[in-house]
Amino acid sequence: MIAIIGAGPIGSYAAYLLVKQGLKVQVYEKNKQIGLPVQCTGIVSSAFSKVISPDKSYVINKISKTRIYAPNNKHVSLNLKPNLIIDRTKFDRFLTKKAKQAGAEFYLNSKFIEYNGKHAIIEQNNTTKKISPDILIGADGPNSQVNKTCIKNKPMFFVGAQARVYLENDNAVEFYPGVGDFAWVVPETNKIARIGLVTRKNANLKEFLSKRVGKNYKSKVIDYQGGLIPLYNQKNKTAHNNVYLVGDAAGMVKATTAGGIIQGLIGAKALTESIIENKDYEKLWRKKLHKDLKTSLIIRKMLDQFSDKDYNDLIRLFNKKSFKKVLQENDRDNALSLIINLGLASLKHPSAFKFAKFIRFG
């Protein structure tokens, strides 16, 4: 039997592919009910559709320009391949549904506590229960119980804070990453939007919606949504004798973009085939997404360095015909190739060389 912890969607998402390989699989998810709280902007990238195939009952927006904002308000527009929009409480649902359709059991109000390498303790429902996997797999978020008691990685975070709020909107995204570490405006409709921000410096989201939305922001607010994001690392372990480690849990997020649905997919494609075909899970995850990873890293030690004045060039010459044909072809879930072409891209504009100084590979 494999014990799943964590049934959002990678938990869920790796329960239906393991249970379609006829594999006996059980999923404990410490919250009460599946998809909430709701802990995730829910953009994603064009990339998606390449991972899963997209279903209307989540997908609620479909956009494709965005804006990107300099401190100065100099904005660079790109036209976008359709990013999806998801409802995160719908899609979490849905990947739940289809792996119990295939067979899986769920079992909600039920928290982990501890796994001793035979025997794990679930609290469920106020009483203590032993289970015995073969398997142990946590897919329980950046906080990972699993990763505490089994792995001990000591994972480092940014922190998310977001609100949705009425706001007339053109259906365009909007990124200001000079604002903590970077902020953002995604449309769910073109009269509401999610705001938010995610920071390991001194950032207030209520001042980034004071800003953005207007002083009587508080009346706007529909809800907030928070909660912490791992920054990626490479040294961090995933696997130990019979425990894994995926998604958030793993750490395997964007440090760019803090975005980590795309990436948990494709790692609990990788935990599938390696529990199925007896391959090593670290080799063949990291061999998927860790070239990604590292030079998103890059670039976020290279942005955590800017002043505004960086930021202000930076925009300016993203405006360039150049530059602008990079970021509108090249998708951000393909971290390598983006770098590469904006740096091909610099060689017809020598100004560009300055931020050659910001680059650390450690």
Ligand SMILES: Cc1cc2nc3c(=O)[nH]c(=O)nc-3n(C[C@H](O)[C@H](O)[C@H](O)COP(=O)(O)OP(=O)(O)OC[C@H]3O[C@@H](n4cnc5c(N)ncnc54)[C@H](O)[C@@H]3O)c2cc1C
Contents of the next structure:
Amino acid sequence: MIAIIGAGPIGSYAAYLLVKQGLKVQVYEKNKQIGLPVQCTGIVSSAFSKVISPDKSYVINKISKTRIYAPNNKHVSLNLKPNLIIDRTKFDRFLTKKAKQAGAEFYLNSKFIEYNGKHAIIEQNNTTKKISPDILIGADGPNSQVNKTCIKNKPMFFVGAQARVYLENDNAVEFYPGVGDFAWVVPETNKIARIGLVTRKNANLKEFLSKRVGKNYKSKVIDYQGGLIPLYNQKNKTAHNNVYLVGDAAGMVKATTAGGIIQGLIGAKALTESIIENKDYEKLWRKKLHKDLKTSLIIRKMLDQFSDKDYNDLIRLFNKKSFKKVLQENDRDNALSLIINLGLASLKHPSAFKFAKFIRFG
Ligand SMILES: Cc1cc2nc3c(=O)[nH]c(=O)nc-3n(C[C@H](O)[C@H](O)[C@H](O)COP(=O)(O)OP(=O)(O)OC[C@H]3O[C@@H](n4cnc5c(N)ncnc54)[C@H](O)[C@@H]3O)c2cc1C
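Could you please show the structure of the form predicted in complex with the ligand, as a counterpart to the form predicted on its own just displayed?
What follows is the whole complex; the chain from before opens it.
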């Protein structure tokens, strides 16, 4: 039996893939309901549909325009390959339903406590249950208890905070790379937007809401959401004996945009392949994801050194035709190809070379 800890999107998707291969799968989720509380903006690039076929039951918006703002409020407008906005509660439940229909067993209100290599302890209500899985999968998110008790990486985090607010909008995503680590406005409908930021310091969402929505923003807030986002670290282990980590628990998140849904789904596919075909999981998922996760980290370290003036200069540069073309044609989930093409576009604009000094590979 395979025990998966966590019925987030990645745990449920892994359960679906594994059970379809004829394996017995049990999923243990500490919350009483799937998909709540929401701790996500739910924007995914066009790369999503290359991983799984999107379903209209959870896709609530499609967006083909973005504006990236500099601290001086100048911006670059770009057309995008359609990005999808997903309802995370519906998406998580969609994947759980698929896994259940395929034969996976789900146990809610069931919190994983520890594993000694033979038995895992699960706390259900006020009782404890002992299970003896052949394989244990930690899909239990950024603060993974499976990691803490079995693998023992020491992850670093961003803090993400967002509010859903009433805001008339033109269905364009806005990015503010100079606010916190970065901030965003993601339209849910033309009257409601998800506005948030991530930072490694104290998130000051209220200041951003006040700036973007207005001083009376409080009367427009529907609800607040937030959570931790792990920073990718190639040195962290994601497998030990019969224990595996996947999704946020494994740090499969881009340091540029904090996106982890597509990466986690790809990780779940790699995990299934490694279990079924007896392949090295670490090697397999890193082959698919490491280049782009590492490039995202290099870009993040570069942006960490930027002053407001550097961001202003960057946005001015991005308005040049050759840069706009690269930004519009390259998906942000293919960070390596994006950065290589931006590098090539720089050859036509020597002023871009000032940014080379910020590159750190370590
Ligand atoms: C504010 C914010 C905005 C974000 N926006 C985006 C975005 O727009 N696009 C994007 O791609 N990504 C985004 N992310 C990241 C995205 O939410 C994650 O990458 C994604 O949820 C990872 O899925 P997961 O299944 O690995 O983990 P999770 O979604 O965290 O699911 C883990 C599950 O494990 C359960 N669990 C935890 N501990 C235990 C335990 N001990 N026992 C049993 N169950 C347990 C949890 O209750 C949870 O249900 C955002 C994150 C934040 C915080």
